[in-house]
Every structure is written in structure tokens, then in C-alpha cells.
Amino acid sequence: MTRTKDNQYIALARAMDRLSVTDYIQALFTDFFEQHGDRLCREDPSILGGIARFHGMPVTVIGTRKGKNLRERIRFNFGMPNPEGYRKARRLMKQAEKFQRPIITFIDTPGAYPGIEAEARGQGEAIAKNMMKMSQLKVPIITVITGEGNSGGALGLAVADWVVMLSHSVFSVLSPEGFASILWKDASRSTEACELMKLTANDLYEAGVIDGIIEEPAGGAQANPEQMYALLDQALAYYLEELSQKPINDLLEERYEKFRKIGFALE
């Protein structure tokens, strides 16, 4: 895959009209009831979460949201959650485990908010505790990366039994601009960074980092929403059925082994 092609994936993943978690909830779920707050500090609107039904099955749905215009993007902090958002997500996950509801997360974030205030309120701890808790949850977990999935901001919602990507989404340790700034001290080399980072769905599936790819319509999910909804609905129904049939101890062991193997190298 060429640098130009990788850069096109970044552009599609970041498109202003990219389908959001709100779109997917409205199209795929019924009886959605949003829940607010982390019960410690405040509400973070950049993470949306609540209870819903998927084909009649009660589930917990959680996702990052960027917004589709400038006003929404400012309100949702451009999709960069604060620690309160991750704590809210963890609260909903613990609730899902208590009532034996599968968890479905949707990720589209440039990363967690890196501001001084967020760090002071425990950003790193909030993400780390989410990852630890998700590794232990005794319910099936499915993660769908719908746009960008960058840095720990994505991982805080992505420790799942099945991690799948839409075919034009990206998933990486940080943004290409951040990668280029660190490696070459030059953010303008982000296109070059894309090739080195191997951040596309095909790259990550080949490396064993993700479990599946959901093909998008030509031009991206936003080009044909109804087709995208149908494809994702079919995939989620399949994944939930497969995971629900597994004994919970097997599920936990496989989840643990799955993430332990990522990055493993033979000398």
C-alpha cells in the first residue's frame, strides 16, 4: 500500500461527515437510554454511553464522538475524552457486567485529551483502569473502530473479545502528525509516517492486532449510510451470537491471550 493510499485512508477516517456513534445507535439499536456522569467529577460529552436493545437483546453501548460541525466539535472536545469520560465508561461497563449485558464500543478519536487539567485529574490512571477492568469483565465485549483509533484514548475502550475495523478506518499508537513530530521533529512528514505506522485495517489484520474488517461502501461509510448500517448490523449479530455461546472462563482466557500476543516477536 502506497503512502498516497494510506493518506487517503486518513482523510476518509477524519471526514467531517463520517458516520458517528450517534448515527449507529439510531440505526442499529432500539430503546437507547443515555446515562451521564462519572459520579466523581462531571459529565464528559465526548463519550456517549447507555443501555439499548440490539435485535431485542439488552446491551450496553459506549462510544467516542467528535461532532459533525464546529459547534458540536467544540462541545465534544473534538472527540478527545477527559478522564471523566473514561470513568463514566467504566461505570457503565461494571453495570453491564452486573446485569449480564454484552458491551459494544464504537471508537473514533484522535486520542485522549492531553491538557494539563486532564492530567491533573488522572487521565492516565483512568485509561489504565479501563483497560484493566475490560480485561476482567465477565461479559462479551465487541469494539468497532469506525474512524480514527489513536493512542491510549482508543485503547481505553478497546480491550475486547472482538476488535474489528471499518475498512477505511485507522488504528495506531498515535496520530501520524504526532509520530512524525517525535521521530523527525517535523509534523509535515505525516504522509511518510503513515507508511511506517501500518495503521490501516488490512495492515493490522495481517499483523493479528484486530480480528476482522467490515468492508465499507465505495467512497467510505458516509457515502452510503444505509448499506453501512446493514453490513455492520449483520456483523454485530454474528459476533454476539458467537461470543454468547462461549463459557465465560474461556472468553476471559482468550481475551487475555489475545492481547498478550500483540507485539510478540520471535528472535
The other form holds:
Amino acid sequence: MTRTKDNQYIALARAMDRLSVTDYIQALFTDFFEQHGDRLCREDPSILGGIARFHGMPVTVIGTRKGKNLRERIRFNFGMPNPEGYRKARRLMKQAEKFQRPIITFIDTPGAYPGIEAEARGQGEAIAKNMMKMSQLKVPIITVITGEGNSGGALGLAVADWVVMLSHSVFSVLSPEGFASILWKDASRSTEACELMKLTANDLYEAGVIDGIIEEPAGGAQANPEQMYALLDQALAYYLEELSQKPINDLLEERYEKFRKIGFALE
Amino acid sequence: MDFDRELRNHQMADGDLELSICPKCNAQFAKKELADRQHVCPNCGYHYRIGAYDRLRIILDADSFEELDETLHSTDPLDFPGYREKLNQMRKKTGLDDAVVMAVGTIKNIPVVVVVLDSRFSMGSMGVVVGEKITRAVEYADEQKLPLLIFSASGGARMQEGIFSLMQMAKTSSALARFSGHRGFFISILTDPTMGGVTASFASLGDIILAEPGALIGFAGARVIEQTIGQSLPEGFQRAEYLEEHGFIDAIVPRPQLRDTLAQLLLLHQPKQEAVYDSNEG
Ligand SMILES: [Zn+2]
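Taking the form predicted alone as the starting point, write out the structure of the form predicted together with its partner chain.
Shown next: the complete complex, the earlier chain at its head.
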């Protein structure tokens, strides 16, 4: 039973019409100004970022995007960022800190792009630097996992004070196919992998890996977008308010401790 | 320290008078001779992968090191089928409890905190124990105001620990951010192989990043890249020399010179005075 269930999550999370960062920006934010480029090499359209208002307050919004048709999917590289995307995100986050804007990131990615240029330009370094920087940023950070959150490619935008998953999204060390391929040299065993990986919102909340779950409408977020927007709007407003009231040193200490205690080893 | 474990490790590494065939040039040497040459091929300079204790023996002053938290071991957090048995087998084979050794010791009398990943144990993959020991080492170096050296040798994430493995990337990177903010000095040494989540976290965050010649270093594995792009990879791709050319490491240092280079760097970073330092790089 669990097997089919976890597999259904994957199907819902990966649906072509899954709501994307573009939808959420349009529905929940006003005055969005998109910022392009990492100022070093190029613009990476797999990651969308810019400044907007949320309930009137300026915030920085960043999200990975896959695209909703083949043309978009190709243009956005199926949601697999290159190092330039992570570096653009870091540039925007540092600017958010300078101007005291909270940061909201939306995650939906199969992972960072495995390509020759991505390696030549330091994919690993780009992700590592993002996590290092995010852990110290002196503004509240919220991460919403809206679809798939796979590997370091997702975590590189998810070192946040409040990490929340939509109830049908998934978050894992690798895609179930990649997992099965590495572990058993057989990508077709992905269903079995799903079952073992603990990648659903409920599993991850229980394990203390994420801080909250937003229940999706029946049939998934895409089945009833208006209801999804209302639920997310309410949750973001509540947690942004709560995080914004914390003294910055407490916020940084709690952020550190949260990630510090994930994973327990026996002495 | 655990002398039995040390002894087992030593026997493992040095073998007897067995022959070793260099995987690069096919020349044959007695294992003993290779060990005397720090496991570098006398014919072609190929750097063999070495275990954590061999590494410590090469780098640290004789008898200077004390191992910390050596019994830390995995809880099997996903209750993953067959994982406990696999861990037990690897423990028997290597004498290690997991893929990492953490120690304090000296290099030419300069005290350091050292972490070494061991590729003989689950290809040095990072699960909770590796992430936890690295984080403890960073925090210890921070408290004691000591320089930190991490020798990476890892295929990436420990699949059997799933999401908990992934989260070690955030944990170690956060600890290094604090250490860096307190002016802590961190040398990251990339050895063969340094891949995946290890490259995408602590290994890429050194103030100085060194690599051994020929070491494979990257984020995505060659097979995954080839499958994705449908073409074969260029010669020398993801080797230390390629990384240096692309601007991601400070220097490639052959193993016989590594100890001297580390000592030189440590001396260049001996603290002069306390001062407030605002970490705003990156
Ligand atoms: Zn050779």
C-alpha cells in the first residue's frame, strides 16, 4: 500500500501542469521585478529570481522552474540549474540581506544539471557556497518545496529558517531512478526505491528534516490552484511575521541548530 | 587510540611482499616498496588511494596524533535492507567504524585538527557519521582556535542513509561558515576521488584548496553526464589538472611534497592578533 502511495506522490509532484514558481509569483506577490544573470558568466533561466512585494512588504523571491510545455522545458533545461543559476541566486540573496528583505525560495528540480560545462564552471562549488552563505544570512529565509526537491541541486537553495513542503511534493538525496541506478545498477527499480527513501512530506516531517507541511487540495495543488494559493498565502504570511519578529542572533542560532541536529550517530 | 585497529590497518595497507601492479603504467612493485614511497608509483607517479591511517602517518609528526570520537557509528536511519550487514562487513575489512577518521596532531610541531575520509569504506561516502565527525572537527577547531585540514576521498552521498546523508551537506557547510566567520583557517585537500555531495559541500569551502595529481574531482559522475548529454567526455575531464585549469583549486601538490606545503601554509597563517573579522566573501 505504501508503495503505490509513495509512487503516486512522485507522479503528482512531477505532473506537467504542477504549479510552478511563476504561478506562485503571479498569484501571491505584486510588483515582481525579475533580475537576470550571475554577473560572472551568464543568465541561467532554470532559476527565476527577483524582487516583489508580499502583503505589501518587499521580499526577494527565487525559484527553480521546469516549464509547462516542451518548449519551456527545453528553455529551462527541465529545471536543472547550472552553476550560474546558483550564483545568481546567491547574488540576489546577498542583495536581500543588504536591503533587509526576507527571502522566499521555491524548489522544484530533478537536481543540478550533470553536464560538461556545469562541471567546468564548478557546479559543486556553486552549491556549497550557497549553503555556506544561506546559513549566515541576516534575514529570514523561507523555502517551499512545491514539486520535486532532489539532491544538492535542491538543498543549495533550501538552507532556510522554515522549510515547508506541499503535501504531495517529495524531497530526497537523489531521484528514485538515480538512487536505484546507483545502489542496484537498475533504474527500473525506482518504485522499490521510493518506498525505502522516506521522501514524502509526512516522512520528512516526522524525521525532523522539514519544519512544516501545507496540505494540498484533493487531487494535488494543480487540481485547485485558487485553493492552493490561499493556503500558501496564509502560511507564508504567518511564518514571515513570526520569523521577522525574532532578534537576528536568535534566528541565526536556531537556523544553525536546526541543521546541526539532523542525523544522529551512536557514540 | 585503538592499537588493534591501527595494527590491522597497517597490515592491510602494507601487505607483505606481495606485488602491486600500477593501474596506470602496469609496472610491478613490492607493496613494501610502494608503502615506503607513500604509495606513489616510482615509475609514473600515479598516486594510489590510501587509507586514513596511512594518510595521517604521512602528514603528521610521528606519534603526535590522537584520534577523537573513533567509535561513532551509524544508526541505519532508514532501516535500509542489508545495510547493517554491509556496514559490518566493511568494518571487518577496514578496521574502521565508518568512512572517516578525526584526529588532533602536529605538523612540524604546529597543532592541527585533521579529518581524513577513507575510500576503502563504502567509497568514502558521506552518511551521518561522516557529516557529524566533520562538523565536530570544525566546531572543535573553532573552540580551540586550531587550523583545520580535511582530506576528502569520497564517491558522494551514502545512498543507504538517504535524506539524512543529503542534509550533512547543509550541516557541514553551516559549521564551516561559522568557523570562517571566526577567522578559522581551513585547508581542503582533494584526493582521488572527491565527488557528489562532498564536492558540493565542505570540500569546496577551503580557504586553500589543494589536490593530489590526477585525482578525480567533480559533482556529477561521468556515467550520469554521458547518459544525459549522449556523448563521451573529453580526455582529462574532472581530473585535478582540469579543475586547476578551470580555477577551482589553488595548487596541485604531489604527495611527497604535501607535508612541507601544509607546514608552509600553516606557518603563513599563524595568528598575529585578535581582531574582529566580518566574513562577507562568497
Ligand atoms: Zn605507474
